[in-house]
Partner chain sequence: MAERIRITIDGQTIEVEEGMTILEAARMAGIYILTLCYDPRLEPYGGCRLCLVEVEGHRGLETSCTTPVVDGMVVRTNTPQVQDTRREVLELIISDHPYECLICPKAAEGNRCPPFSVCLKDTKVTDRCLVCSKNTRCELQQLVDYIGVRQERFVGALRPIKLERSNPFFEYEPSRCVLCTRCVRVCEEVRGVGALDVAYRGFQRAIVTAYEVTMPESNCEFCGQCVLICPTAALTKRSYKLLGWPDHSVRTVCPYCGCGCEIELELKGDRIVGVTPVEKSPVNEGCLCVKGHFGYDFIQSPERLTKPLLRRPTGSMMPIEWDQALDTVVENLARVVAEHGPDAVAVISSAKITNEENYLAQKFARACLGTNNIDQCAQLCHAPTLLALSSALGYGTMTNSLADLQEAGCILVIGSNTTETHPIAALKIKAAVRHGSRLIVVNPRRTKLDRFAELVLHPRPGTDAALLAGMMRVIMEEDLYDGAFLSRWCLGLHDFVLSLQEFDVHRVSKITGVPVADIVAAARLYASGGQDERHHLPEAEFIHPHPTPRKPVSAIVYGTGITHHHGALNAVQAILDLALLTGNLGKRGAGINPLAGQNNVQGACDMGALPHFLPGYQRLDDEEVRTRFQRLWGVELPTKPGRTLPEIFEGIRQGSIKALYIIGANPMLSEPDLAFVEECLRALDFLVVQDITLTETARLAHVVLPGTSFAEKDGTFTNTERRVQRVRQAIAPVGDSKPDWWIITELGRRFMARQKTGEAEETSSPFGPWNYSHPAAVMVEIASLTPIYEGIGYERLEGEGIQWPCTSSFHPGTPILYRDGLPHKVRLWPVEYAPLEVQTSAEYPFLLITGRELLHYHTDKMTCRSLGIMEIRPESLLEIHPEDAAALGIGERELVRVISPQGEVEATALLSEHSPRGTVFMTFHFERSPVNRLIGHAFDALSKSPELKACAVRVEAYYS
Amino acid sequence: MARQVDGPTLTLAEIISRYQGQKGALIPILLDVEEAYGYISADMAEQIAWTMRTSPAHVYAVASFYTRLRTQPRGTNLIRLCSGIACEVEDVTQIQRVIEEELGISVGETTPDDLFTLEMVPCIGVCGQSPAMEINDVPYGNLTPDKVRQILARYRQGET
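With the form predicted on its own in mind, please provide coordinates for the chain only.
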C-alpha cells in the first residue's frame, strides 16, 4: 500500500506518468516513489527503467548513490549516526555501540518490529554538538550513552 504523495495515493504508473516526456526526470521520479512506497524495489527500478528507456542498472545506480533514497525497506524511525571527524573525535563509536545494544541491530539493519533503522552518514551538519545523530531528520547532539537511551525510549513510547 502506498503512502500519500500530493493528496491521493499514487501508483507507480501514476508517478511515472506525471513526468512523461521530461528528460532528466529520473531523480524526481525516484523521490516520489520513495515518498509513496518508502523505498525503491528492484521491480520498481525495472519499471522506471523500461518507461524511461534506460537500464535498470542505471536507475539502481542513481537510487543507491543518494543517501536520501532507499533501495530497501526501512523502519518507521530512521537513525542517522554521524561518522564525521568531529564525531569521531568525540567517540561516536561508543554511541554506536549503545544504539546497537539498545536496539539489537547493527548499522544498516532494521529492528524486527520495523520501528528503527540505523545508518552511518558522513555528516549531519552539527559538528559543534558532536557526537550527534538524527532521527527522522531531527538532530540530537552532545550525545552520551544515557542521553541516547532516553531518546530511544521516548521514540519507543511514541513520544516524538
Contents of the next structure:
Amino acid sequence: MARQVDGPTLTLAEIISRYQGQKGALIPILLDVEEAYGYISADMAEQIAWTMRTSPAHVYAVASFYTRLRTQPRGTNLIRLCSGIACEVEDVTQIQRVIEEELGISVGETTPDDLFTLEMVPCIGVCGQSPAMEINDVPYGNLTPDKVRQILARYRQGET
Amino acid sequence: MAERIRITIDGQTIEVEEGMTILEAARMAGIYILTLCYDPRLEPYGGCRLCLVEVEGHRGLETSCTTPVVDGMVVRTNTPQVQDTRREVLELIISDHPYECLICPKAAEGNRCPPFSVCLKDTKVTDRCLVCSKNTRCELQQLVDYIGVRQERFVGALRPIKLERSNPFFEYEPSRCVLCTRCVRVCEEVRGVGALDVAYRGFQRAIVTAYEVTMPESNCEFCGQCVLICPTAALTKRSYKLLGWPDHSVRTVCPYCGCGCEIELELKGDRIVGVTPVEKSPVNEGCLCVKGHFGYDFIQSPERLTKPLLRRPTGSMMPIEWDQALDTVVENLARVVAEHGPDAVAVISSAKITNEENYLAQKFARACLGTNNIDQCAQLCHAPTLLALSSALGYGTMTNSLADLQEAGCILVIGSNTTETHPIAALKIKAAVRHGSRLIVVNPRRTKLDRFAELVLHPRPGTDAALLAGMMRVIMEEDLYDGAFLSRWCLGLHDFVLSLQEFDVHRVSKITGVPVADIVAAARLYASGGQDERHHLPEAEFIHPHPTPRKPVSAIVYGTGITHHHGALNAVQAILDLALLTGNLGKRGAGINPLAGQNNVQGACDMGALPHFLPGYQRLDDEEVRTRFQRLWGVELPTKPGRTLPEIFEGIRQGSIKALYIIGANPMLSEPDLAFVEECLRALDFLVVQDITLTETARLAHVVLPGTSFAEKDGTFTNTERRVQRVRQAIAPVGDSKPDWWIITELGRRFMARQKTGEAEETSSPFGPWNYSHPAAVMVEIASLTPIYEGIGYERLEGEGIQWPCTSSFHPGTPILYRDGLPHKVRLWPVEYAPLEVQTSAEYPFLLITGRELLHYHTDKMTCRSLGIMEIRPESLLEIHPEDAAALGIGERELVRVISPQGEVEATALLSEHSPRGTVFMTFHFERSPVNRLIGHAFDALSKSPELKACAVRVEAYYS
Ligand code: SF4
Ligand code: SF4
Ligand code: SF4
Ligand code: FES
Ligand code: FES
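Now that the form predicted on its own has been shown, please provide the structure of the form predicted in complex with the partner chain.
Full assembly next; the chain just shown is listed first.
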C-alpha cells in the first residue's frame, strides 16, 4: 500500500487510451490512476475531464464519493486513526487533536514534507486496545498523547 | 407529434402527450405537487423526494418529476400516505437547516416576523430566517408553510458556517443549502460550465468546486445562473445584501454584446441594485453572462461626466452650460464647413448608442453638415461581412436566428470564441449539442466550446480561407454538394471549381497545419448536416446525453477571428461559398451567422451610420431613394461616398479633414496603431467628443458633451439576429448629462437655424425641422424612410421585439432570411487565399493574436468601472505556452514586455496551453496596456478592415 517510489507504472495518457471509446469509463480510469499514482491530482482530473468531455468538478465529486479514491497525495507514512465505537469511547478525538497539532495538518491532509497523511477510518479490529491507529498497516494501541508523540518522532527519524 | 394519452390525476381525467412526466401533466391540469429539486429547464433528477405521488398498481410511492405518464394511469397526489411521507421528507430536509423561524408558531399563524422584531424564542441569531437575505422569498419557507411543519423531529447538526466570499458577485453559505443540486445541474446542463458538483456522501455532502478551490480559481464564469436558481439563501447576490432588495424594475436590453439579452434593471428608489434576466425573452431565456448580470457600476459611477466641458486655451478643461457648449460646437463645425467644405468634417458614431441616435447622427452628417463622412467602429469587425454578404445576398447580416441553432444537425463555429464573446449564443450551441447537434470548432486557439465539439481544428492564424477551400474541394470530389440548389441559385460554378484546384487537402493541410483526416471529416460532417457517421467521438457520453434525430442542415457561426484581419473578405466569401454549395440557406437551423460584437453594431449599420449606405442599406447612388430622402428631409444630399474610419484618420493626417465629431467611441483604445491615432486627433482644428466618461479620446477634445448610458434613455437596439428591441429609461440622467438623441437633435436644430438665418421661409418638408420630443418620433421617421423597418413602431415593440425585414405594420418580422429562395442568382466566388502579411522572424519570433475575453467588453470604459469585474481580472494578460515561457525564463504572473516593430506594451504572463507554441494572445481592453499600439497599419484592401487580429512580436521578461 505504500506509495510507489519508482514512479507510476503507466502514464495518464496510457491509462486513458486503454478505455478509449468505452462508455462509463470514468470510474475505471479513476481507479487505475489511483493505483498508478496513489491519488488523483487536480491536473489529472482536468485532463480526465477533458477526454471524457465532462467537468473537473464532476471528476472530483466522483473521486470524493468513493473512499478508495484519493484526491490528495499520500505521504510516505499513512496514519489511519480509528474512529470506531470503542475508540470513540476512549476519546480518540483527543488523540486526533494531538496528531493534528504535532503534524500541523487536519484529517485528510498530507504534511508539506510529504512524510505523513492522516486519515480517519472505521474500526480497525483492535478494539481491546482502543484508542488505536495504524501506520502503514502496523497497529498501535492504548494510545496516549505522549505515546503518540513518541511514535511520530520515531517515524520522523526514518522508521518505515 | 407525440401520441396523446389519457390519465387520471386526483379523479380528474386529462389528455396529455406521451413522454411527459406525471408532474408536468399535473401542472398542466392545474394540480399542485410540491417540488424542490425540480426545475422545468433541467433534466428530471428525483433527488428531493418531495414530489411523491401514489400511482395505482405501483408498489410504494413514485417521484412524479421523473415518472413518465402511461396511458390509463391513475395518480393520487394527496392521500394520507403521501402527506405523511412528504412531511417526513421535509422534516429531514430542514433538519440540518437553520429551522427556528421555519417552524415557529408565529409563522404558523401566517405572519412571519417583520424585520427588527424581537424574538420570543431566544434562539441563536444564525438559526433564524429573520436575518436571512432570502426571508419571505425562500422556497423552503413556502414548502414548510404549505405542509405546515411545526416541529423538528430529526435534529441534525448545522453545516458549519463557511461563507464562500471569494468572488465579488455572490456568496455561498453551506448552512442554508438544501442540496437540491439545482445549481449544479443548471451550471452543467444550461451553462455547459460544470463548475460545481456534489462531493462526498451522506451527511457530509456539500456543493463544491473541483478540488474545493475558491470560485475565482475554479472554471466558474460568474454568470450567476446558480444564484438565480437557488431556492434558499445558500447562494445569494452580494448586491442584495449590501444594497437591499429592489422595490421595482424596468425591462430593457443589456448594453454589452450583440446577443441583446433582455434584462430587468432592478431599482431601489433611483439606485440600481441589481439585474435579472427576463425569463420569457426568446433571446436569452432567463440567462445572462457576467457582464450583463453584474457589470452595472458604470451607470452610477463617480467618473460619469455631469457637465459639458470646454478646453481653455491653456489646455485645461472647464465645465460650462449646455447652451454655450452646443453653440460652440455648431459654430465651429459651421466654420469648418464654410472654410473647407462639408467633406472637411467627419462624424464617428457608435455601435453602443441606440438606433434612433445612430439615425440622427447620420442625418446630422448628411443633412446638416452635407457629407457622407460617417462611420462607426463596426468598421473594425463588420465590414467584410457587410461587403461580402450584402453584395451577394442583399443583406450583410445573420441569415438565421440564435434560437435556430438548436435545430441544426451540424454547427460549424469558425473564428469565434463564442463562449467569451457571445456567451448567450454559446449557450444555444451547447444546448443544441446536448440534444444531438454535432459541433465543429475551428480556431487557432483552444476555446471553451472545444469540450462540446466532435471535431476541433486548430489552423494557423489567418489560414481560414485555405481551410474552407480544402473542405469545399472534398465536398466537390465526394459529390456531397446540393446539386438542385446549385443549379437553381448559383452561377460561376466553373470558375469556382477551377479555383479549388490549388487546394487539394494535402496542400491545405500543409498551409493550415490541420491533419488531412480532420479536414475531410469536417467537410463530410458539415455537408451531411451532421449525419455522417464515419467520424464520431466515442467518449462523448456527457455531451449528448439525450440525442434526438436532427434535420440534415448545417449552420455556420463566425466572429472576429474571421473578420478582424487582412484577407477577411476572402474568408467571408469562402464561408458564403460553403453555405451555397451545400444549400444551407433559407432553412431552419442552417444559414450563415456572423456574430456582431457590440450590442448595437447591427442597428448602427441598419441606420446608415456608414459612409456608403443610407438607412436600411439603401444605395447613395439610387436616384429614386435620394429623391425621397431629399423631399422628406428638405435638403440636398451629398453624392460623393464618404470615408470609412481608417480613411477618416488618413484624411486627418493629410489635412483634408479638419473637424471631427465623435459620439460614444474611443478610437484611442480601439484603433490599430494608437500613436498614429493620437497624432491625428491632436492635429484637428476642432474635436468634439460625446461620451459618458472622460475617455482618453475625450481628453483630447475641444468640447466634451456628457451623454447618458442606456439606463437613462428610451430607444431601441437591434441585436445580432436583427431583432429590434426596446430600451427603456429606468433612471433620470446622471447630473447634467443628456440623452444622446437630445444632444444630436439640439445640434441639428441649431445648425439648421444658423444656416437659415435671413431666409424667413418655413420648410415644408415633413422631416425638415429638428424638433423630436422623444425617440418614438425618430422611429416614425426611420420607419417611413427605411423599407426593412417600415412596419416597426414602439407600440409593436412591447413584447419580444421584431426581426427585420418587417415591411408593414402587419408583417410579423423575419426570423429566417431567404425562406422563399434567394433574391436572385448568386455567383460563387472563386476562392482566394493570401497568406497573412505578418511573418514572424528571428527578431520577432511570436505571432500575437488579439481578442476579447468574457469578463471585459470592447474597450474598458464600461467594465473597468465595474468594481467586481476588475477584482477578478484586473490586468491585461499575455497568454503564452508554458514551454515558450520556460525558454524565455518567464514565470507565471510575471511582468513581461511585448515588443513589435510598431511599439511596445507591458502585460502579465499567463502560462496556458490554450495558445499553441509560437503564438501568444492578448486582449484589447485596458488603458494600461493598449495592445493595439503593437499592430501594423495594413488593412483589408477591399473592405478596409484593419489587420487587428495578428502581428509579429518579441516577448521579454520585464526584469531581466
Ligand atoms: S456563476 Fe455560472 S458558471 Fe459559476 S458556478 Fe454559477 S452557474 Fe456555474
Ligand atoms: S446551493 Fe442552493 S441550489 Fe445549490 S444545492 Fe444548495 S440549495 Fe440547491
Ligand atoms: S453581455 Fe451579451 S451575453 Fe452577456 S448578458 Fe449582455 S447581451 Fe447577454
Ligand atoms: S473501534 Fe477502534 S479499533 Fe475498533
Ligand atoms: S422534485 Fe421530484 S424529487 Fe425533487
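Because the structure is a prediction, the values reported are computed rather than measured. Whichever C-alpha set is largest while still superposing within 1.5 Å between the two forms counts as the rigid core. Residue numbers count along the first chain shown, from 1.
- Residue displacement note: Ala25 has its CA displaced by at least 2 Å between the two forms (rigid core superposed).
- If you fit the rigid core between the two forms, you'll see the Cα of Val107 move by less than 2 angstroms.
- For the chain modelled as two rigid parts, C-alpha superpositions between the two forms yield a turn of the smaller part by 33°.
- In this core superposition, Gln72 moves its Cα by 3.5 Å between the two forms.
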